[in-house]
Every structure is written in C-alpha cells, then in structure tokens.
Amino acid sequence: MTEADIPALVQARYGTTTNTVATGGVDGGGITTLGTLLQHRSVRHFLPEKIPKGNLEIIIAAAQSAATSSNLQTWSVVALEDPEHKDKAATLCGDQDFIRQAPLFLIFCADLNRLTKVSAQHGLRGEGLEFTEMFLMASLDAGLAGQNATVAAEALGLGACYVGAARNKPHELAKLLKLPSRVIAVFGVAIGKPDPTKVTAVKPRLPQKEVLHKETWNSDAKEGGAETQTGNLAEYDVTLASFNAGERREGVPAWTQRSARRIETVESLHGRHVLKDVLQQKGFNLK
C-alpha cells in the first residue's frame, strides 16, 4: 500500500468520490497503519481453523495497550475457543451462528470488581466505584481495548465482527462465564481467518460533515441547521441503498427507517432493558 491509495479509501468510506483528502508527510508504516483502519469490514464467515499460535497474547498486548482512564484499567476480557462454551455464549448473544463458526470469541467486560479488592486491601472505602461515572469509565476503557483489539487482529490477517448481542441475556451470560460481583459483559468480538470465497465490501458510513463539528455544534451550517441535518440523512439513505444494491441485498429499508425501528419499542433494545436491574443484582449500586 502507498501514499496514493489513501484517498481511494477514504473515497470508498464514505460511498462517494467527492471526498478528498491530502496525505502528505504520511509515512510507510503510517499508511499501512491508516489502511487497516480505512478498511476494517464486520467478517461474519470463518474457515474452520484455529488463529495462530501466539496471535490471541499479542491482541491481547494491543488490547493493553489503548488508553485507559487515570491507568486504572477498568476492563477484563474472557476468550471463548471451546466449541461447546461457544456454542452456550453464541445462543444467549443473538443466537448467531458466526460465533458459533469464529474459533476464537472475546468477551468484553466493565470490571470494577478488581478496584473493589484494591480499596478493601488498603482499608479504604471506595465510595466512588457506586456512581454511574465509573461504571461509564469502565465501559470505555473495554471500548477502547475492544477496538485496540479488532485493529491488531485485522493487522494480522484476521477478520473480526463486534456482538453488541453479548448484552441481550446479561445475567444469563454472567452466569456462564461465572462473572464476579461488579462485572458485566459489554460486547464480544468474533474473530478468525476470514472466507475469501465470501467478501463484503467495505460498508459507507454517514458523511463527514454529519459527524465532524468544528469548534461549535454545528458551526458550519448555514441558517436552517435541521435543514442541513436532513440533507445528510437523505444523502446517505441514497448512497446506503447504493452499497446494499450492489451487495445485492433486497429488501433493506433506508438507514434513517431501519435506524427508527431499532429503538421504537422495548421489544426493540432485544432484552437489553434490563440491563439497568441486572446491574443493581452484580452490585453495581450506582448513583
């Protein structure tokens, strides 16, 4: 990969050849490092065969290796390779069958149970691990790690897919991991050697100037800034439907419909309302 392929990445990010970006002064590994990330895809087809040797302690080392709030490193991971522990996570995470299929399956969690022990070792109160900041804390800093970790295994040929779905059955799935008090699962990463003969391309995103506000909200929109808003969201159901069509995906209703459903109803969140009880029960008492 050189300098030169850079823009055409972006380019395909966004759906569009009306991005443009300079990359000037971008050197080697930095590009290769840019690529990765420009290309990152959700793999949800696996051949069959275990991740090298060593490759699950050096996504781990990159997981490490993110930033974490005050360095109190608010996060645990647990790897799932055994077929029948898979199998039990895969059906209490959406029932999907890519877990099932991804030799290797992390499970992210918020783990305050550790600072816990901390505070009881030096006779403190630690008061603070019961307001909702931590548990936030907690959840970014495995966010953070979770991405460090798809990057790695992305930069070592893998493919990886996130499983929000990890947080559908939050006690049962405690429960099978035998989490202690004050930890919860967040999210889970599938992750293995991707199947060539099964593809995706890479899936546009909102257009920059939707997500990307410069020193104020919205400061560079014109009078009418809903307006503005409006024509994005339009823009990017059309180049959306483009990208579904030429996957040849039938049926799919426009990002801003499908984006309404997924949070019309209780029904719609897939369990995860509970989530607030389920934390009160693992003893994250939060104010």
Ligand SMILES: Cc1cc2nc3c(=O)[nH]c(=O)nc-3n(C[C@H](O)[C@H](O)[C@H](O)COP(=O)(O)O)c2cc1C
Contents of the next structure:
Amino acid sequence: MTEADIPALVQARYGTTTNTVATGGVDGGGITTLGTLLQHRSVRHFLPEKIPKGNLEIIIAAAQSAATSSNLQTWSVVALEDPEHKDKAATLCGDQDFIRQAPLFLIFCADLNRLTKVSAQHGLRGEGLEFTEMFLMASLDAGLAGQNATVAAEALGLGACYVGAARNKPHELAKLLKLPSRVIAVFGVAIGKPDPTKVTAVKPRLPQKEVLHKETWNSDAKEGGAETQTGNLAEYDVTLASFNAGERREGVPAWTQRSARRIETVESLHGRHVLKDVLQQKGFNLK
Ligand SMILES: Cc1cc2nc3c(=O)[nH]c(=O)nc-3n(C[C@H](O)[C@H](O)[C@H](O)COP(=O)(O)O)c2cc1C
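Based on the form predicted on its own presented above, generate the structure block for the form predicted together with this ligand.
Up next: the whole complex, starting with the chain shown before.
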C-alpha cells in the first residue's frame, strides 16, 4: 500500500472509477490505516479456525483505545467462543448462521452498572445515570469501541460483521449473558478468518456530496431544488444495483426502496420495538 493507492480506494468506496472526490495531503504514516478503513467490507463467511492466540487481547486493547466521553468508559464487552454458547446467542441474534461459523462473537454493551457502583462507593446519588443522555453516551462509547475492534480485526487480517440483531431479543440475550442491571447489549461483532473463496467486493456508499455539508446544511433552495437529493439518491440506486449485479445478488430492490421497506412497519424492526420497555426493566430510566 502506498500513497498512490489511496485515490483509487476512495473512488471504489463510491463505486466509481472516475475521480469524483478530490483527495490529497496523504504523506506517509497513515497509509496502512487508511487502506484498512477504505477497504472495509462485512465478512459473513469464515474458515473453521480459531483466531490466533493473543488476537482477542489486541482487539480489546484497540477497542479500549477509542476515545470515550469524559473517560467514563461506559461500555463492556462479552466475548463468546464456546460453540454451544455462541449457537444460543446466534439464535437470539436473528438466527444468523455466520455468527455460529465465526470463532469469536463479541457483544458490546452499554454499561452504566459500573458507574452506579462508583457512585455508591463515594456515597453520591448518580442522578445523571437516570437520563437518556447517559444511555446515548454509553451507546456511543460502545459504538466507538466496536468500530476500533472491527478495524483492529481487519488490520490483523481477520474479517468481521456487526450484528445489530443483538437487539432483536434484548431480554433473552441479557439473560443468556447474565447481564446485570444497567447493562444492555447494543450490538455484536462476529470475527474470524475470512473464507478466501467467498470474498465480497467493497460496497459503495452514498455519493460524498449527499452526506457532506459544508459550513451549513445544503438546503434545497441553495442547491437548486429537491432534485439535488433525489438525483443523488437515484445515482446511488444505480451504483448499488451495479454492485449487486457484480456480486450476483439478483432481485435485490433498489437502495431507496429497500431502505424504505426496512423502516416501513413495527414488524420491520424485528422485535426491537420493545427496547424502551426492556431498558426500563434493566434499570435504564431514560428520563
Ligand atoms: C450497527 C450495525 C449492525 C449490523 N447488523 C447486521 C446484522 O445483524 N446482520 C448482518 O448481516 N449485517 C449487519 N450489519 C452489516 C451491514 O449490513 C453492513 O455494514 C452494510 O450493509 C454495509 O456493508 P459493508 O459493511 O460490507 O460495507 C450491521 C452493521 C452495523 C453498523
């Protein structure tokens, strides 16, 4: 990987070969990191091998290296390697087989239990823990840690796939993992050695101009009407259709349609609509 490879990797991220995003200013040190980030793809096919001894510890150290609000470190992670235990977790997490296949399944949790104890230790009320803000903080901290873990795994030559389905049956998963009060699974990450016969291409993202706003939000008026966004999304529908065709994924609806369906009904939340109640039961008060 050299500096010269970066522009092509950036274009690939948008599914284009032409220079739609002007990159520059890359000099030396961060090239390997950028290469890892830009070549990310979810891996859902793993070799039946354990990950090398010591990799779990590196991955978790990387996760703990993420920034964390006020250094409060309001997250914890449960590592599942035992096949039977992982099988039960997989069943609760949308019954996704790649979780069973992966030798390591990390479940990242928002953890306000630790700070509850810290408050008690100092005879303080811990009133702040009862607000939505703290749950959001803990979820953000867990997300940042999970992303560092994922990037670390990828840097080690492993593959990973996030599992939001860890919230499909939050109560049951909490029971399986024996999570204490004020600890809840936010997402999982399945990790293992990628099966080299089933490598997928990099999945293009929305055009950068659709997500990047400079100085202020690109209002419709400023950008010449609602057609700008409609045009960006139509462009992405075409780009992603071409990606899906390349991956031989037939009959996948356009991104706009698929996304609209994903949020169409309560059922499309796959059980996650109970999350607020489960959070209350687990001691997150969400005032
Ligand atoms: C929080 C989160 C939860 C996810 N949950 C799942 C999941 O349960 N099952 C799955 O197959 N992929 C899951 N994914 C992976 C996304 O589908 C994937 O990242 C997205 O389609 C983009 O593809 P890429 O990661 O290959 O670039 C999840 C990703 C994130 C960030």
